[in-house]
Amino acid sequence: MANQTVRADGVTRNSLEARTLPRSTRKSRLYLKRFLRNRTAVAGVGVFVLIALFGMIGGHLVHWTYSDVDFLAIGTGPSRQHWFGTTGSGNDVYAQLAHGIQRSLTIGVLVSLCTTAVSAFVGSIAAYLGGRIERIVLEIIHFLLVVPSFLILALVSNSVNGNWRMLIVVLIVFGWMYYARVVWTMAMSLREREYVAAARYMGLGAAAVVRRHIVPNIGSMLTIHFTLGVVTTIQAETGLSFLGFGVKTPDVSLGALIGDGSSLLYSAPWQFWFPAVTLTLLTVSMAFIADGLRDALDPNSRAGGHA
């Protein structure tokens, strides 16, 4: 209260400047708030910041491209030519380190995003519709789900040789299957609440009543599932590419140099060890920040039992 103003009728600067802002802005600010707790949310934003920034700018501090090579210097270690080292066939690790985080996130980041947004609708219409239709949907869901979409993976991402626009196409009709179930599951017990009962006897639509009045009620769970999808799709890939059913030369991604410095851990370890170590920071921040967006937007949580 130090800080606040109060007038003769006892109400507060502070109060009235929650009245004036919109409903939108104070929930930010709540949120906000939350996630700034969790100070290991803070540090996993600042790493996957850090990373980030790596990956669009730290290519170009370089004159080597992740694809030129350097004759005069195959296989060497880390000097103040090649700062972290060069492949056997004379690329430079730094510059392939950081276009290795650009693609690994841009997979990442599409294929979540997508799978996000497959998996809300088609889990609220199912839902919302319920019937035949919800028979149905959830047949296609239960079917997929038993599919051994590994295989299929790996044997459709061969089949491209390694084409990452293909690689995300498979990852997306592949992924959204699970968090279909999980929507369609929270979305049951939306459908007889009041404010959808009347939207649908104003006549508005399914797609608008899914819209307005469902997905928007789910936001939190999606907002973690889009942040844990980051991290799920990148290991996933990392997988395939390691297998070497991913990404292939003369692209790269993290799990391609992974997988190219697996057989090289003892003779040429940087080749190992820096693509590694990104990985793991790039995962482990992802999932703190996934964990702090749990605890902000979660009002059972701890961090929102203080708010």
The other form holds:
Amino acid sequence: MANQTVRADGVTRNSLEARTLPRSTRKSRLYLKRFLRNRTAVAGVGVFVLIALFGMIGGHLVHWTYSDVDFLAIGTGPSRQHWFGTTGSGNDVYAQLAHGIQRSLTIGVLVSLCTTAVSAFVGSIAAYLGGRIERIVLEIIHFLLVVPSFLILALVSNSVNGNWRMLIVVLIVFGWMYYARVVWTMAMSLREREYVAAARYMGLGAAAVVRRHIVPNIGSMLTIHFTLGVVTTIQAETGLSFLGFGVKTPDVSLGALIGDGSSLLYSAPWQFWFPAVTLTLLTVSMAFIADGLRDALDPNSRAGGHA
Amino acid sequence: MTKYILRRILGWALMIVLATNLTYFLASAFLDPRANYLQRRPPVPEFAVDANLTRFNLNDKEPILHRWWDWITAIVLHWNWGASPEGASVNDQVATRIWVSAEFVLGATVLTALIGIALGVFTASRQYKASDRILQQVSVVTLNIPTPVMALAAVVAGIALNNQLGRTVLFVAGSGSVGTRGFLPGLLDGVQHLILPTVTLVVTGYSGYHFLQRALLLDNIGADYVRTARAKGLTKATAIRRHALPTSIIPVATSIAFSIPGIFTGAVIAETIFGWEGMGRYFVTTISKNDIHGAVAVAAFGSVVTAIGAVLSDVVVGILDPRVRVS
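Structure of the form predicted in complex with its partner chain, given the form predicted on its own:
Below: every chain and molecule of the assembly, starting with the one above.
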């Protein structure tokens, strides 16, 4: 492609082409520049990276693991032996916290990734196909929204008995509906575009049109939703584990830790405040990142100056 | 208008019936009342377990469709929602708890919407000024504070306040004190118990409306008809109030219905922490005690609350939006 332009237009265009960067690089640099402009978002990335690093390597810095029990220190406060204190059964809160972050983040990222993919596909295929299929899909979504999903989640996740892999599946199955409806509204306007019509007349199948032309065009929205989805999932997981329906002992997540600590607010405050502050920092930092991404990716966003 | 609302109510009623029945089958599949007898010491003989379960229509040895039919006919004919594995009537439980929950959720729902919309209007008319930016950041933070953390922080703050004042002003547990007599003392006592939970639900819930209302109002402030109103000499505040706000509030009103399940979820956690014996607390108990009939009743309550929110928002939209009135 580049060679052809050079041959047709001669030297002037050639030197111009040489100076401009490839398109994709320019775009990502623009996004980066716009993202960096948002100071809270940058701070969010900083906090998030710190927490994620803590989750990944924090556990290796001490010689306790999250399930080790130290019978010599049961329910003791922060000390040199146990940096964040121990629980009533002698588990090291620091090691549990590192493991809990890992568990909560894994669940959050995986669930959000899958729900985003499912809702993008379902929403856009419904909008693209239209007619009866669209109506049926919308009815199903609407119906699932009436069913108190948190209750169903608790019902099902309680019976998987704290198996976090099954919890992920359950959260995906009951988590895609609302966003699928949002995607549907966005894809509605895309299906009328010329390039979608062109692709259709070229004989492309519905799945291919959706994959190549509709989903990439709502890509920035999907990126933002993915980030927010991590927050929503972590919140849902926290709620479930807090009530005792999600991740269960011996496994720990941030929600389970908070649930354990909540009854010891005054007698063992370290058991509550360390996980609580970490969880809040995690969700808030992710939300600020999502905010920054929205400013950076959304061409209509006018928040904060020029690119 | 009345016809439109009636049609919507009918549609929602159908949805509730479907959702409740679906939950019955799900609950029967995932909750196992038989497990309640497994840990009994001395062990209960199987025929006794069977007899007990059959008595309350919970025996998993009977075909599910059979049980479902008994369950649904009892509801339709006698409004009897069944019994827990221990034999406690679901009707009795729900009858008292429903009012506790209503007190808990309705006030918070109304406040959440009012505060969110007010903040949205306030910040939209001061777009990109310091107050707008600060409130925006504050809302991002509050929206993402997990409910258990917020509720427990409220408990800590309430206790600190009580210690500071030397007497109990804000109660951190329960929905009312025992032995309160008379209307005014009762009301005061209720409010004292309600403040902390309501603050929890409102703080974690208002920002959705804030963002939505702000974005929608900003779209409308720039519209031609608002500019015309300004050109005719209306002040900015009047132009927003009379022209931009009524149009932009419609989608917000619609979204209230969809936010109610979220408030209910928040209420489950908040009721657990603040020790309110409402539907949220009941929900936790039913699931951990394998109480199929109770869990289904909670699901029905949840969808009824959603439907009430949806119908109310339909009414509001009908009042605000002339296009709906005409059709």
